[in-house]
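For reference, the chain that follows is the form predicted on its own, supplied as structure tokens.
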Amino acid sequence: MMDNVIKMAPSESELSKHQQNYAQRVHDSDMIEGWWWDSTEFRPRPDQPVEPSGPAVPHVWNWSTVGPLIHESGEVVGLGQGPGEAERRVLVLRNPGLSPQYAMTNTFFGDVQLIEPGEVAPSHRHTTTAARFVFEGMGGWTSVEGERVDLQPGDIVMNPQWAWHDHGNDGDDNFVFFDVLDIPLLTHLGTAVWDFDYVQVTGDKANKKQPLTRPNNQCMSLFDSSGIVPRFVSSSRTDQSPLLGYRYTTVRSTLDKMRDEKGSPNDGIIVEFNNPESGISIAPTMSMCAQLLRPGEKTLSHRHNWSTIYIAIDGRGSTVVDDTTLEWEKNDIFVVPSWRWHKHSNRSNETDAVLYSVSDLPIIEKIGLRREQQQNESGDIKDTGWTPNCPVWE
């Protein structure tokens, strides 16, 4: 107990025996003191930071690291809800400022996910959002509530909260994708929740997938014209995006197309993918984005109170993270924390280099605390600052 005393009570050995007698009585009663035993100087407490803060830590996972490993996993594990098998077969990417949580981020998980030819991952559903991006395979499909989407390098799927969702792999080669979820924050919040009973959907233990209710890849269909959507169809929810996925080759086009553009001076050509029903960002707990750099393009420095993880797609380059350089070329993934400055730079001078990102932005919008400092060529920084809560008078 005395230990928590030395936590806030710098010059503890000061204390009269009063003193601390009386942090002992408190501590006992699981309570502590809500103020610095140390009167020489003002300091806030510990739970009350002056700055955006937080454990998590600028770090990247190069595929050179990553790809074997993930490869391998399929000789030492198999893949089903039997003895020795594993539901997911996954390596799980664990930020070294928050071991040991299973956590990227404050606010994400992720991990990196093999599927060989042939196999198939049970269907399953959790209340968490997951945004998965396709490293390798050219026959790996999603199924989500009766839709398979088919999937590429480079593609993009989604999995709404509390959807069945399985994964399988038709081609000859292995099937392998990054996913992204928003676990530790649901976690925190008391509402994580699996259900991995698919028997009580098809009344069969053996029947692993999913029977499929509509044709292949019908969102596509429907939704992935830009600004135009089908009025004839309706999504259950309004907060999820009803377009399942996303082609690379779309997406790369777009970004072709506005190459010319002056773009973000923080961030080059960025575009978000969006609900195209209503506009909003994909769900309720995370905003996704592509952006290019073009060949030697480098950025200005900005930093934001959001956390970002950032996937590597094509090219190569660096991201400056405070006084942290990381280094990434094509499937690396790294993160950049809350409230950290960084920039990025093409590291090629003729080829051009793909992020895709996904950020907790959503989150920090919806209880209206965004911030952003930018600087500009000269070093001076522009502030979005806190927005004040005061009533205006007419």
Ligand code: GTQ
Contents of the next structure:
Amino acid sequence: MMDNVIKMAPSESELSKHQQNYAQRVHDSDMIEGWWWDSTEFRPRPDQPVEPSGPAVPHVWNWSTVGPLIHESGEVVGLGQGPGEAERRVLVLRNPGLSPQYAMTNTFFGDVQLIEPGEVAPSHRHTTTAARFVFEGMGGWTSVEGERVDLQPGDIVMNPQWAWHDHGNDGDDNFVFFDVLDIPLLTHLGTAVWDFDYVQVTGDKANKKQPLTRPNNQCMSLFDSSGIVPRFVSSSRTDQSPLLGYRYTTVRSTLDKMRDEKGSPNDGIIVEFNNPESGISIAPTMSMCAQLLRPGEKTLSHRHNWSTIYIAIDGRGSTVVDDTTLEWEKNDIFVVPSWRWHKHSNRSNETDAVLYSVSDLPIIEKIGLRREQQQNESGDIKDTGWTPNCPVWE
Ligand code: GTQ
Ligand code: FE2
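Take the protein just shown as the form predicted on its own and give its structure as the form predicted in complex with this ligand.
Entire complex below, previous chain first.
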């Protein structure tokens, strides 16, 4: 899009003296001509695409590259708020199409984070929401608003808006996880705010951990029996899920129970992690899913105007995004930007493949603009999206 904007500027030779002089005065006054000087027919401006579009590209970050680099980061930087220390020791995954932004998609930021044995990442809070996917480490934990959630590979932990949180590692091996935050979205909206003053919550500069006020892992005893929720507690904000963590064993057994179903033509056996109190998405800006691709399973292509970050948890597969084939296996992370045709396949005929994913669908739904197209086996395209206000996608 930037390229097109530049092309709209007049090429000097083609313009009359008056036009050149006019263009110069417009530019000098912090304006842009809203037309193409050299166009012989109607062309919409570059900020008026006729299809959903954006600069993010399909991309995969392979664990074979990311893994060694994140483990090595412990040798090059400490953890804390002192000199030579990182407040969070993270490698930020940058979508090549979105450089120089710290962004994987137009709405989401992602990083891989390391906590070495005995370390604590100081407590902080922010208006952005985070979802974390554990890759390695048997002794990792995250504390959120007085409750500690113990974590192992394949587990998920959520971080609601403006909740104090610190991460630590009581194990003997490195704790490594992948974070997704809605930083680019909230930054564009001017609503991203951070609070690094952990002494407010810990009471002591020497203590980076918040005090624990509830039993460890309590939200999982209260809220992880699907459809059975306690009546003696309730969260104060219905758009924030009270269930912070999910165990991989629970996710796997849920998917396994459904494995003989037909599933989704585009995603196989796919489940969404919903707020157990309200049934809505896990966070105001994020929908989170897990999906099982059975041995040899290949899905049909679809495209939609929300963007998705995928995290491969088990098995190996490939995802074709328009003309790009992204091959993935355990701990690989990949992106399918908005409005790109994509289909998945499990590359093994013997073993399951499992993906987690995070998308910005709840935002698109809230503004009433969800749109989707699906292809059938013959390649015919059907519109399946809608808007609540005007059903125009017939
Ligand atoms: O682990 O709390 O890279 O809040 C950026 C924001 C990590 C975290 C980041 C965060 C975190
Ligand atoms: Fe954070």
